[in-house]
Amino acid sequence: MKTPQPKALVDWPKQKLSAANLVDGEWTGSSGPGRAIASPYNGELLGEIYCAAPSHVEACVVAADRAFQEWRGVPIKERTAALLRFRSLLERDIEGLAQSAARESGKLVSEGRAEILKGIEVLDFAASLQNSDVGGAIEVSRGVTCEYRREPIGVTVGITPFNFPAMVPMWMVPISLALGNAFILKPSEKVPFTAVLLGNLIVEAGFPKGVFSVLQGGREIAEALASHPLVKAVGFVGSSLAAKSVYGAASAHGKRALCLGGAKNHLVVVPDADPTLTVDGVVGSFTGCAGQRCMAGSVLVAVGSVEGLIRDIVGAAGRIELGREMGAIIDSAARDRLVQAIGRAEAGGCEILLDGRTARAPAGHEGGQWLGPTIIDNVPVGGEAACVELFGPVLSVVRVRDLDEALTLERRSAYGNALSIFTSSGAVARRVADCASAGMIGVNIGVPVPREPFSFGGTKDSKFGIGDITGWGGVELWSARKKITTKWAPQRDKNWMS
């Protein structure tokens, strides 16, 4: 009798992708040679990206301009309507795109189809809109009325990172899109094709030419869209220190930008923490996609005596499955780099409770980038790791003696992205929601992302720009208000206004 095969981590495709640019409707190459992009997964070969030459990026951004014209003028519930056809287009192929998304990004695939679903719910509000956000009129004085309008801005652009390639452009894409805008999404050059389905799905939903577009290629591209004169709005997620340098050069440029960077998120567990949610909450929050995500918690800020809850999250942590329970990491160098941050932290005196450098690579899948779920405990309060973004899945243990010294030691952060707090007690958790610095608070939730309509973003240098990406927040970012004043007949009587 055979031994049955373990199933498959992701479906591979049957033929080598290729990643082009969608301009004006049609998708074209370069002029030249392909790059090679491998999976994290095993290091074989993907596909190759077509990078767009300047000549592309001109074409394209002059082919939005010229559909949002048009786009422009059409009624917000028949945008809404090609919207929700590109939703179910979405629902139909959420399995395709949360293989894509897993093969090129090292996550999971269950992790790609909650990302795509997230999506869909920014969609959703995206479609709202049309009966929510209808504008208004007041008569402010005798025979004056004042109103606002909601008009797009133009052709808006967003810059997006490898770890989400699905739903970081479903942050930005429905809003605009919704709001009469034209669009252009220039990728990660590291996952560029969830984007070309995107935009196949885009497409197909019966968009009008030009109104969405994709870029694929690195920093170039992203400079000379965010210097382009008839790029009007600019929408960034990646580190901090490209946040702040497309902020700054769109901003140069007269642009609106809102650019997330970012993050070193702090978990607060004190002694009376829930041990099931805390375990569950810390142990996802770190290990979640790797640990590639600006909402993992990636600093456990241990708040007197919680050795068994320290023991415990250790114990789950050490018993999670490469390859099942968490995914890869992006690529070498973001390996290499993970291992010499522990490196550095164990030759500093920090204690190395769990160690994910020595954990065994998926069966079949040894040419990946695997590194397991790490721990590392007494780390100093200034010690990188507890102050620097390491984007992988290690958790630092920094002690405190009470809560004021974890929420200084929270407040002193650079970033301001995400906190959360593991307590049973109303008056902690109320406490740390009013003295915590980052724009997004956990009660026992170790990822504190908000759900629509409420917006996703950060404070400090997790964030340049003013708003939010999503909700309400992004409805700001991609529209401006067009305030009119109206007045038919004389007054008898007059006020200051008349």
Contents of the next structure:
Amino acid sequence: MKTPQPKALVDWPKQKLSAANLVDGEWTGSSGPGRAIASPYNGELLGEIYCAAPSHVEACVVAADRAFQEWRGVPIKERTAALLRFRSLLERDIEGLAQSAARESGKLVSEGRAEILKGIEVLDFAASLQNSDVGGAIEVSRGVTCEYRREPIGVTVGITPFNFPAMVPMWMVPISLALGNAFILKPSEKVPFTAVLLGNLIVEAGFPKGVFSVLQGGREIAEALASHPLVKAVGFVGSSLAAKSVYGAASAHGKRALCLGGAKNHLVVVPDADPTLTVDGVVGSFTGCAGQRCMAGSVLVAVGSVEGLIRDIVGAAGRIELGREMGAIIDSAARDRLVQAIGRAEAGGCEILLDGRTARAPAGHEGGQWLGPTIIDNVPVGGEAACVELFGPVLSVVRVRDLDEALTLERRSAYGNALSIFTSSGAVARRVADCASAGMIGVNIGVPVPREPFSFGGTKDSKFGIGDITGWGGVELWSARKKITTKWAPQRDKNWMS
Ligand code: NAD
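Next up, the form predicted in complex with nicotinamide-adenine-dinucleotide (NAD), please; the one we just looked at was the form predicted on its own.
Let's see the whole complex now, leading with the same chain.
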């Protein structure tokens, strides 16, 4: 009798995948031979990425600019109709997209599904602009009217990270296209395949060719786009170092830029916190997407005596089944980096309450990059595990005496994406929301991602630029307001302010 094979945790493509460049509506070539992309789940070859050559960048931007000149003249209601066709296709293909995002980034399929749904939420906001963004006009003076109307700005670019292959592009694409821009997506070179699926759906939805493009590749493609004269605005999401660099380059070339960076999010737990809300919130926050999300809580700030809560958090995290309840780490370099950081904390005197280094890979997935949830206790306030973004399922417990100390610690962090407070006291929650420096605050919620139209964005090294990437912040990023002042009849009063 044959031994049953372990069930695969994601669907495998029937043939090897190929990620090319979408330039002027056609899928096209590469600067050289394809580069292998392995699955974080089991190390097997998923397919190949064909990175763009400098000539593709030039052709792509020129075609996008040409497409923009037509697209800007299409009434917003027609542009929105195309967007809504794209929405139907996203719903039709949600399972395939979720599988793709999971397969290449290592997350669970359920997490892949969630990121498509968040993308659709942003699309719904973008589609609502046709009815809500009606401009404005008032009579500012006798016989003189001031009017403003929103205009697209031209070729826009999105440079995106590995951890949300669908959602982060979808933070930008629908709003930019609805407003009448052309959009070029430069996905992470680690996850090139979901971008191809999105590109195919946009083509199928009937957007004119060149309005949406995909350029595959790494830093060099991002830099070429951020300095290209025809590119008018850049949205970036990734690590802080790269975010700062892209922000600097784009700004120096006179472009708008909004560049979201890394994070070190604090989960502040006080003694009166509700045990269920706290344990679920903390564990979900640091283990979701295997800690590889910019909203992951990574520092548990234990205020006073919260021993029972910490014990329950360790217990719940220790019961997580890899592969079914938590996904894999993106690649071996990232896993090694995490293992080394845990080792340094241990060597420095911290206590490892839960050690993910010893966790077993799911059966049949031994070639993948697996690391179990890890909890490190007594991390000093200025220690590496308390301050540096590790980007994995690692929770550092920092002990403080009171809320003042907790808030001081948070305000000193270089990052400012999210903070969550776990408490039963409205006064404590209010104080934390008032005093914390992070851009997104959760009260008894471990991953405080605002729903649209409340926009997404942090502060400090978690965001370079003004505004937010979704909601009305996104509208301002991808458009310009034109102001028109009109008079039709001469006036006796010569004062222009009359
Ligand atoms: P990364 O910075 O390595 O890469 C992100 C993108 O930038 C990729 O497309 C990459 O090709 C490109 N890139 C890398 N270095 C560059 C450089 N010097 N110049 C120009 N482009 C460059 O990030 P990653 O490892 O793919 O993603 C993880 C990081 O992204 C984490 O730091 C995480 O916190 C952050 N992130 C932030 C948010 C947010 O909303 N703030 C959301 C998701 C991820």
